[in-house]
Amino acid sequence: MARLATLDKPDEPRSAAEDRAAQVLMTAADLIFRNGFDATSMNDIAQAVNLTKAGLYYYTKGKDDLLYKIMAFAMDCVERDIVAPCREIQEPEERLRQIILHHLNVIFVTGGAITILTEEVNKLANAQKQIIVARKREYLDLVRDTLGQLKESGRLRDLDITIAALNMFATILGVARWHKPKGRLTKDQIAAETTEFILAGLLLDQ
C-alpha cells in the first residue's frame, strides 16, 4: 500500500482510493484497540468498513498483514505530520511545544487506535518488526535530541533523557486511549493543557 495522504491536509491532493484505504485503517484499528487482535475478525472488519471479505482483501492479504500496514500508515503520520516540520524549527523549546501539539493533532484526526496499536510491534513478522521499530526509532531520536539541547542550555530538569521522551510518549498515548470526541472539552483545550502539563514537568521555570 502507497503512503497515504493524512486527512487534515485538505490543501493537497488525495485520491478518493487513499481515502477509502485510510479509512479502511482507521477502522479496523479502531475495533482491533476495542476487541483484541486475536478476537477481531476479518468479517468484523469488513462489515465494519461496508465490503465484502472479498472485498476487504483487495486492501490487505490478511489481518497479520493488516496490523502492519495500520503501523506503517501510523508512522507515515508520524513522520509526516510530526517529524519533517518539527525538524525545521530551530529552537529547542519551540521544536518541543510542537512536536507535543502535532502528535496530539495527529491522534484527534487519524483516531487515537491508530497510534495506540504501534506499541503491539512484537505481534508483526520479525521483518515487518525491524522496519517499524526503526521508524519509531526515528522519531523518539528526534525527541531525545531536542531533549539533549534543552539540557545543555540548562532548561530541562534533572531527569535521563531517554526516560523523559518514553514518559513523554506514554503520556501523550494516554489521551489517544481517554479521549472522547464529544467530551465536555474541545480538542484544543485538551492539547493546550497537555503540552503544558507536560512541558511543566520537563523543563526548569524561568
The other form holds:
There are 2 protein chains.
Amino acid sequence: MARLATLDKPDEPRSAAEDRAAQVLMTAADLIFRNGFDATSMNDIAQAVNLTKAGLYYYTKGKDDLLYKIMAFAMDCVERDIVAPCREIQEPEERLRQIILHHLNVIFVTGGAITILTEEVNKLANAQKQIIVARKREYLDLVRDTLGQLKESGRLRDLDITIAALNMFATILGVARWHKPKGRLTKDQIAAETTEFILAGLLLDQ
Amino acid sequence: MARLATLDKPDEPRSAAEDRAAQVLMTAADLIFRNGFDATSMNDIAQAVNLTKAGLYYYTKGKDDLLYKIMAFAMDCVERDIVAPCREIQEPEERLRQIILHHLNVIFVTGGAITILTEEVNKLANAQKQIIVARKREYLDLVRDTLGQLKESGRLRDLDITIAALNMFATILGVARWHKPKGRLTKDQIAAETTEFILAGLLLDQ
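Target state, the form predicted together with a further copy of the same chain; input state, the form predicted on its own:
Expanding to the full complex; the earlier chain stays at the top.
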C-alpha cells in the first residue's frame, strides 16, 4: 500500500503499471477522465478503488495532489517503458517505429485515461506543472531528434518537424481516446496498423 | 440576436460561422473547453459574450441546452461546409483530400473548442444525444464509403477501414487541440502538411 512513494523512482526494475498503487492511480484517472476533474470527489475515487476515504488519504494529500501523482506516474511509464529502451536503438527509423509501438503498448497497459490526463498540465500548481512539462520535454526531444535525423538523411517527407511530431502524437493519443478494450479490434492489429499509418505519413518510400 | 434559431437550418446559404449567434456559441465552447463544463457557469458565459445573464437566456434555456446547441452548430458546419461540397466530388481520392482540407478549415474558422466538444455526446440527454450521433454517423458514412471505394480500387494500404477512419479523425481533431492561432505555423502550412500526412498514411504510392 505504501508503494505509491516508489512511483517517484523510475529506475526500479519492475513494470510501472503493476503494483497496487498504480492500480489506484489508473482507476482514479479513468473516473476523472469520464466524469471530469471537478465533478469527481475523493469519495467517488475511494469507492472506485475499494478504499475508505481515510485509506485513500494514506496515498495522497488530496485531489490536486492525486492529479499530479497520476501525471508523474504517466511520465514514469513514458521514461521507463518508452524513452529508456528506445534511446538505445541506433537506427533512427527503427527507433521511431519502436517509440510508436512502445507508446501504444503503454496506453494498452495503463488504460487511455492516464495518457489523456497528461494533457491537463494547466490544472496543476505552477511548481508541479514545471516538473511534468520538463519530463514531457525530454520525451519530445527524443522524438524531435529522431525526426531530425530522418530529415537529414532524406527519409522524412517534406514536413516541418513540429507539425510531424504533433500529428504523430495526435494519432497516438487518439488511440488512447477511441480504443475500447472489449471491442472487435485486437491490440496487436491496432498497434500494427496505427504504426504503419504514422510511419507512412512521415517517411518516404513506405 | 434571434438568429440562433436559424442554426437548425443548414440549407441557408451563409457560412454557418458568420453570425452573432455563432459567435456566442464559439465563445461559450471555448470557455467550456478551457475550464470544464461543470466549472463554467452561465454567468461566466454571459460575461465572456458580453451579454447580461437574461440576455444569454434569450438564446438558450440553460447550460445543458447550450451544450446541445454548440454540438448542433458544429454539425451544421460539418454538413454545410464539409459533407455537402465533398459529396459532389466523384473521384474518391480527391474527395478524401477535400474532406480533410474542408474539415481543417472548419476548425480554423470556428476554433478548436467547437470541434472537440462534439466528442462529449455522453453529457447530453438521451434524445439530443441520438440526434447528434445520427448526424455524426452521416459524416462518418461518407468517409467510410470513400475509404471503401479506395480499398476496392487497391489504393488504400492494407488497413481496416474503421482503424483508418479513426486514425484520420484523431489527426484532424488533434489539430483542433494543438493549433495556436497566433503561433509560428500558418494555417495553410498546417492544412497542407496534415493533409499530406493523412493521405500518405492511408494511401499507397503517395
